[in-house]
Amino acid sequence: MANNSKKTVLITGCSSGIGLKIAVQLAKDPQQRYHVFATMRDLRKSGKLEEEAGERLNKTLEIRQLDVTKEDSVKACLAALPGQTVDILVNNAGVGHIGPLESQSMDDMRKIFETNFFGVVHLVREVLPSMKKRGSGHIVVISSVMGLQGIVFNDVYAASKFAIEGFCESLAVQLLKFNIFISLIEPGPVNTEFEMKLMEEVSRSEFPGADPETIRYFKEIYLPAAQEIFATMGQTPDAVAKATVKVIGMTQPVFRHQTNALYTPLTAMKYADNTGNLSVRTYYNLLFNYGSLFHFSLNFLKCITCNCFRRRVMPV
């Protein structure tokens, strides 16, 4: 059972990647401020989390089953918490897909929204009444820079992140009245198993329904560019988790936090021109017309961040 002096933290999507690292870092907090309930859809995948939690397992970290897309799973998980109370909710569970829009089924696209958008909305709705009653709470959402700037061939995933950004921004204003904070954590590329699985999936796909020219652009231009971006600008899950834990520890948490400073100029470009032409046409030209400039820019970033001396970790 959780110590009443500690804040109860519920985290989704903890079988690997960012969610796992956030759970472990909070559980190992030197000041022992948190009791973490790390959740995942499939408990058979809990081995890595158990190993990293070490002696904190079943002390400051407990593992629970939770499928954010299933109403009965959400209610059962929350009902089993000590006092049925959540002080800090970290929404990390997410799914994605990359590729030509024409090759994606409507069912697949709905599944992305069921997890990335409605899964978050459902959990937030469930924890809000008790947070409002206590007059305190913190809701953290692992979003993405793709919730600020759409990226080619990530259409539906970006749309789900845009949706959750709008939801949180709207809700944040009214919740301040109840001393409840919302924080959007916005990583850029992160080298996780999540990303690796996506790359492996698309490398095997034939993309039925898409025209040959689009498939050629995707495989010959987008995929190599994406791999280079991950190798150059990609963060580790540990780095994103550390940034998230820092926001969680704030007395008055910030609403938005981009974890990768290298992405700030790219997202700022969108707001520098209210017609949208600057960002859309710049990305188009860099990707399709000025490939050499694109590669030069990434090589420059490698050097100034010392990434040129590190082994690439993104799978080819």
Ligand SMILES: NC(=O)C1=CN([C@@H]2O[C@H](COP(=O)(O)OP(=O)(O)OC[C@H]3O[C@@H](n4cnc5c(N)ncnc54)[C@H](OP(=O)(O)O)[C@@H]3O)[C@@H](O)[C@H]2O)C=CC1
Contents of the next structure:
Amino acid sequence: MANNSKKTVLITGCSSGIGLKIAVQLAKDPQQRYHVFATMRDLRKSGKLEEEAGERLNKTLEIRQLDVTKEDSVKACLAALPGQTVDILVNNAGVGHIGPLESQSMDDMRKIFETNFFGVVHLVREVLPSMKKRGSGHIVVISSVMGLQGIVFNDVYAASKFAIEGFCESLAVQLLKFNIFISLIEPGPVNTEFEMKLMEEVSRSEFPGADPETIRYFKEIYLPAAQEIFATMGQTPDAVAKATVKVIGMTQPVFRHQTNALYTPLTAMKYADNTGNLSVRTYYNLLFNYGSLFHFSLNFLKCITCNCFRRRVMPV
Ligand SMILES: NC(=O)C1=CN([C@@H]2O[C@H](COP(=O)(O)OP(=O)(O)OC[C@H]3O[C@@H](n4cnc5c(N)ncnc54)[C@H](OP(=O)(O)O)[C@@H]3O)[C@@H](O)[C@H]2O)C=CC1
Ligand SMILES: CC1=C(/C=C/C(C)=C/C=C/C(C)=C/C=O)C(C)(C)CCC1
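If the structure you just shared is the form predicted on its own, then what does the corresponding form predicted together with this ligand look like?
Let us now look at the entire complex, which starts with that chain.
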């Protein structure tokens, strides 16, 4: 049972990756400020979390079942919490989706939104009344740099993260009146099972409905470049969890936090040029024209922030 002096934290998607690490770091907080309910949709996957929680298991960390796309599961999980209250809600559960748009079914796309958008909306809607009544609360969302800047062949995934950013940006203003904070954590690439799941899906698909030229761009240009980006600038889930735990510990939590400083020049481009052409054309050039020149090494990040590159991308 949660100790009254501790804050109750509910985290979604704790079977692996970022969610698992946030749960463990909060449960091991040196000041013992948190009682963590680490949830997952399939309890058969609890082994890794149990192992990492160690002696904190069933003390400051309890594991519960929760599928964010299932109404009954959400209701049952919240009803079983001590006092049916959540002080800090961490919406981490999410699924990726890549590939040519023409080969994706509408059903596949809806499933991405069911988890990444409606899954969050549903939980927020459920916890809000009691947070408002108590005049306190913190809602954390693991969004993405793709909630700020789209990436080629990630069209629907990026759209789901843009959607949640718009939702939070709108809601945050009203909630401040109730002393409830929202924080969007925006990681760049993170080396978790997320990417492995995508690669596995891609290896099984023959991309029905997509033309050979698009399939070639996806497989021969995008995929190797993306893999190199993960290898060169990918963060560990521990690093993203550490940044999230820091935001959770703030007395006045920030609304946005990008976890990867190497990636910020890429998200900043759209604010540097209102027409949007700078970012669209820079991504185009990085992918199709300068790939071999830059080898997608970290140096390109320095390069795209310099004026000579800007003049080449946008000649007057
Ligand atoms: N990895 C990356 O490069 C980045 C990831 N993110 C975001 O971080 C979050 C965590 O991803 P990450 O740790 O990398 O990936 P993982 O695949 O390791 O973790 C995703 C977690 O979400 C769970 N999940 C998926 N669908 C549901 C559902 N319907 N209900 C409950 N849980 C569900 C998974 O459970 P199960 O094991 O059952 O599938 C898993 O526990 C996601 O929101 C993702 O969009 C943001 C930026 C970059
Ligand atoms: C930066 C960059 C690329 C890839 C970026 C990737 C792959 C980002 C992944 C982010 C993730 C996985 C976020 C999850 O939410 C390209 C298009 C290869 C080329 C141009 C520069």
